[in-house]
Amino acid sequence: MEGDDNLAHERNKAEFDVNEMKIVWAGSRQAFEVSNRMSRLVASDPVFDKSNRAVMTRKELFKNTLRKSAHAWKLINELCLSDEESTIFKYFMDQPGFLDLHWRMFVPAIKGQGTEEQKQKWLPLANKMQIIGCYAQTELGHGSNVQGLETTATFNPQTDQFILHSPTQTSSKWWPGGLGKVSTHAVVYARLITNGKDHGVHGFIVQLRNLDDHSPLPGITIGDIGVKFGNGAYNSMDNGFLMFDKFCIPRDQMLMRLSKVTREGKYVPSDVPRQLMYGTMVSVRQTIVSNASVAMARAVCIATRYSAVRRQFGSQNGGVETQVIDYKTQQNRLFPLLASAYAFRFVGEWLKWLYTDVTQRLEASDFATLPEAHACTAGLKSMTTSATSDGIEECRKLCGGHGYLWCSGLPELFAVYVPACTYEGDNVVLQLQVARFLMKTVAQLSSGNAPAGTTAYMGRAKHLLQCRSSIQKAEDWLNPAMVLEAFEARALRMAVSCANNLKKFENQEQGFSELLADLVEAGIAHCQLIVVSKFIAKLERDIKGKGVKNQLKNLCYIYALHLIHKHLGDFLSTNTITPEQASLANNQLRSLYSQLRPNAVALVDAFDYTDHYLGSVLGRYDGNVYPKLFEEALKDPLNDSVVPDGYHEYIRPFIKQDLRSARL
């Protein structure tokens, strides 16, 4: 088939060995071997089959993710796999489901927010999954704003319980995964009052349902809050709506390592610093990072594969047309989006690096490298989603008509992945955090506290505020340290903008307020300025083989050149770059585009997808699309039959001009 050759041609192309990218990918060779395993586990197994969700009805659906999830759980026991293996096995069933929030969410928040005795009551429950939970934080009012929430936990001295309300329909839990119709344990989150006084929202394990029936307990009002955005996507997931009314449950239920609450009523505060709470923030934010590589990853190997298959125009004499992917256009679009998917890789190992690295230090009573770490994860968090997001995209886009097909993976994808941009807090909101983090680091420049991480750069201001880039020629933007200071200079003198303007305001909060916008931009380029930085220093220092080193560089300066071109505004009225400078790097992106473009099928090969994990017809490894597409075709129920039900009833008289007898 034309499409088979067409891959088979581009993979023969490759300038570099393939297999030595998979590991890099990976992050190691034993990395690269599990992830191997687990993937081809899961697509060899017909229970794990996908190919039937979008014809599926809400209750099939949902009913066939409880068997998807029942069979893992078996799996993952007979196999004995290890937690590391359970963990990416569950990952590759690419199923959104009540597994998820359970040990993604309730099982870390025990281990984190509770005693030794609640950590030996609660978690080998959890572990053996003997109580299935989630977390329920948001509510139908406030989500972002945690301080807002408006469920209450009264601590009544007479019974020795807390007496969970929701005294407004607003403050109805909203939107946990698992709650609607699975969970049988949530960790709840609501105000704490004990003798009238308002001590703000603590942690609280709360059961839901009664073990042997499954039946809500009384004064619990409990549901699924219904069908969400695309076909199967998160509507394989029972996201539920949970209110209370005057529910009771006994005092050590409230989660007590960092505050507690004694049988008289008293309030005490832990001698457990209350930041380490942020820890498990830290942790589910650095996996979002990582995880938006892999979506991104996926939907560029679908772009990718399927603009080396398709072909359009530029035939001369009625001979073969152009590949897709031969057009500067494409490329264009393309090429940064694959770069993109490699950089949000290496900083997600990066940030698993910090997040080790930070959780040693406050075992330790060490707080120093908190506030960096807590701003570090809310900006990748919030960049990388909202880049992966529109990525999607621009790759069902990339695909053209067949890209909008439920089949070509994409509308689907999509569908699962952008509700990231949302949980874990709200991305715009989350790169306010960052920017005030920055403010707060160039206030202190005057006072001789040298800034230390990420903004290291900023003790180099004086430098940084003053110089003017050297670059005199193309080949100048494959200096790392030329690009380098050039993202340091526009995130310094953004920053530095900010907190100049800030000062004009008598009040800080309204200044903030009238200034929004800047701050969230001078945020972003911190954090894309963290994104190449780290990318630059994985080339130096991890990557040996020259062959993948020359790929790599190709992929960090795409997305570092990209970057100049799409937020040249910046950089120009920086004075960070002329616009001399900026047409050179705008030269030099194209000549890496014609570098790249031989080895672009073997990149997302790399990354070693099974059909099954992908799930699309267009990004199908041996590249045969159109019958493939066919066959998706005539699968449909609306193809089970020649003539459509209603022809008669609403078709027909139409035709033969009688609508008096259509039944309408």
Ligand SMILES: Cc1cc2nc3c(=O)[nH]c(=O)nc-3n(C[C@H](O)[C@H](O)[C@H](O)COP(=O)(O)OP(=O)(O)OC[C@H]3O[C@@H](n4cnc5c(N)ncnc54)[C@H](O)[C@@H]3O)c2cc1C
Second form
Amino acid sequence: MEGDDNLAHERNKAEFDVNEMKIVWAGSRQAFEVSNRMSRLVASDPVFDKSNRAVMTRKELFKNTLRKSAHAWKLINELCLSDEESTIFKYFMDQPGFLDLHWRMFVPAIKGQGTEEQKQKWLPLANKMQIIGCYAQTELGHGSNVQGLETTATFNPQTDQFILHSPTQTSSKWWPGGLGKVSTHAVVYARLITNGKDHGVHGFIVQLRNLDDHSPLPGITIGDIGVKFGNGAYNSMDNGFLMFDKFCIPRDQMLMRLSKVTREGKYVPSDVPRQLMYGTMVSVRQTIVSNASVAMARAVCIATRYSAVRRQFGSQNGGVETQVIDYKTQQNRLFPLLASAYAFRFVGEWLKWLYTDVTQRLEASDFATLPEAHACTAGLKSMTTSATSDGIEECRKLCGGHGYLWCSGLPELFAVYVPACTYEGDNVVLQLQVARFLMKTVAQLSSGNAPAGTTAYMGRAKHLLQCRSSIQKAEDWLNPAMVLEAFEARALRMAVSCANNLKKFENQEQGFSELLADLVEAGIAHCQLIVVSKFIAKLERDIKGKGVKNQLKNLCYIYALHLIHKHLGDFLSTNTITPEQASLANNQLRSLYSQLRPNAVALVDAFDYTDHYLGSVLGRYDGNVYPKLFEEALKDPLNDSVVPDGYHEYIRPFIKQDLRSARL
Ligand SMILES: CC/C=C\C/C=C\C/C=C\CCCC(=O)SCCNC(=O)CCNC(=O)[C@H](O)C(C)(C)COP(=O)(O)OP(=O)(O)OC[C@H]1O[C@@H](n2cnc3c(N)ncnc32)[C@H](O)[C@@H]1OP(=O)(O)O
Ligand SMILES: Cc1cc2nc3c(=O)[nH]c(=O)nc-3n(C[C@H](O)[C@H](O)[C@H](O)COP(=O)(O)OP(=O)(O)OC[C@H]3O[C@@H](n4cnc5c(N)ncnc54)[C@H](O)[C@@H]3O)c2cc1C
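Same protein, the form predicted in complex with the ligand this time rather than the form predicted alone?
In what comes next, the whole complex appears, and the chain from above leads the way.
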């Protein structure tokens, strides 16, 4: 069977309405229409071609990214795209570049932390891209520890200015995207000093480059930090370094929505939580969760289509071989990732709601849900990006040798994606924030304050600490209440176990340090519970389309049961389930794989990705893999000539020597 016949056959087997599933995946019919239109607009424009990124030099890649960004901006204006449309359009461009940081961090930082006057002055310039900005927080010596930043901003009452200075090499800003070669401005985080007193880290709007000739302003040293992991990949981004040598900015360029410095140099501290200064990070962490589902879906789409096209073994007398997707081992590795893509999509939708809700509350000076919003965005960012990075690499292996080819799309996807485990907060550091939140919640249980939101289950501690799972047969693992109870009991018991161990230390901070590894595990268990519970909640909604809900149910329970299988140690050691119940979960999982199998290709078609966005010969919609692999190979510059450069200098001498010795 040819590749295209394989996939056509697979599509015919689907037991649900793919078009309706596309709408569920997109979130609404309107969101689907926008996404579908934008992805095709990008795919049809030759400027956004991605085919030769691997063989470009860094300079070519960078210039090509500038060209794409300028073209995108021109189209966005000419076509009068809305904010929603242009965000999605840029996403499908699939080219990391300065636009990401300008729109997702620089502009939001001013919106969130600037006063009304500052917003009126800077946002129109930024919105028209008359200035281009980045987010300069991380330093050579300090990234995770924001309070440890060293750059200083000292107020000079004589001139009504701040003097920005990098006192040490480790205080150089290091990593900000868009800083190295493009940005004219930055939001810079520095220690505010007035009258010799250090008030901690605050944000400042700083012009970096001359708007006429793009040269750095006097007192500023700036450049790119060098080549990063992988061919092409994130190397289109100019992550940069920046040093200040007593560089002066006017007082009104300190972002003063929260705390202020008066003309006289008096520091007026914020009357709202100082953590609001971290608001830009919270907003980006929230979007990173939705983006995790997109990256996971992309890898899974490639691996699923290819697994249906690829055949190995199983033929008798020269007959047709087995599609590798039919091997239970392949299903056991692939289908949980497919389920994870959907699970992350739905938890991402919920997190967007949570973020919008907390933003509205903050505007009304209600700060009650801020700790929960921080814990959820940090924890889910951490959990979903770690799972997605591992998932992309697993998809590469699921594609065998061809998965290692650049044209499979998987190596570059991995190289671009994997820093998500580090940027916007190292995943371990962020998970420890969740653990702190959980320890506080557990400590308050006896005070009579009922925990709310995602920790509401802890209010049922008495029951959850004692209950025994009532699962008796494999089908019970499809009962939402029983599945939820298992995840709640495991998460609570792990958190309580950490809290009890903490009590054994006189010094709580020292105890926390000793128990870091267990605390991270407790944080992950809590986050997995959130994802499972939001997937189950999704199933309770009105879901249209023939067979759609049934497929989502299968995916939901595959997601939950594969986690039980993967983290069996947690579930058994906390006595949440017995080994027999674990074995029943495994039986149910195998049965779910069989039910999912005929729908697998259609479930990845529901992502509605264009071949341009996938960028993969193995994941092509038409399944025409082998002829296209040849075409790609022949395009390689090494195949430009039959005899390679260097033959006469470095190969021929060996062969001539062999001939001489053969004659002797
Ligand atoms: C495809 C990609 C899509 C979109 C992305 C777009 C752009 C391109 C991609 C990449 C861009 C990457 C940009 C960056 O990386 S910017 C730099 C990011 N840096 C970090 O994330 C640093 C991580 N560190 C921190 O956030 C903090 O240092 C900390 C680890 C959270 C600790 O904070 P700190 O104040 O020092 O210390 P604590 O004493 O631990 O906390 C005090 C108190 O505050 C609470 N807290 C902390 N953070 C927040 C917050 N954001 N919101 C609300 N509350 C917060 C914390 O829980 C604690 O509370 P208590 O009640 O316990 O006192
Ligand atoms: C591609 C990319 C783009 C970026 N873009 C930007 C940007 O635009 N702007 C910007 O300001 N920054 C940016 N960054 C920087 C990024 O935010 C930091 O790298 C990130 O916050 C991690 O900090 P770090 O590098 O200091 O890691 P470190 O904190 O040095 O981490 C090193 C190791 O130490 C561990 N560790 C650290 N602290 C603890 C702890 N308390 N407990 C236990 N373990 C710990 C970590 O888990 C990790 O294993 C970017 C980084 C990358 C890779």
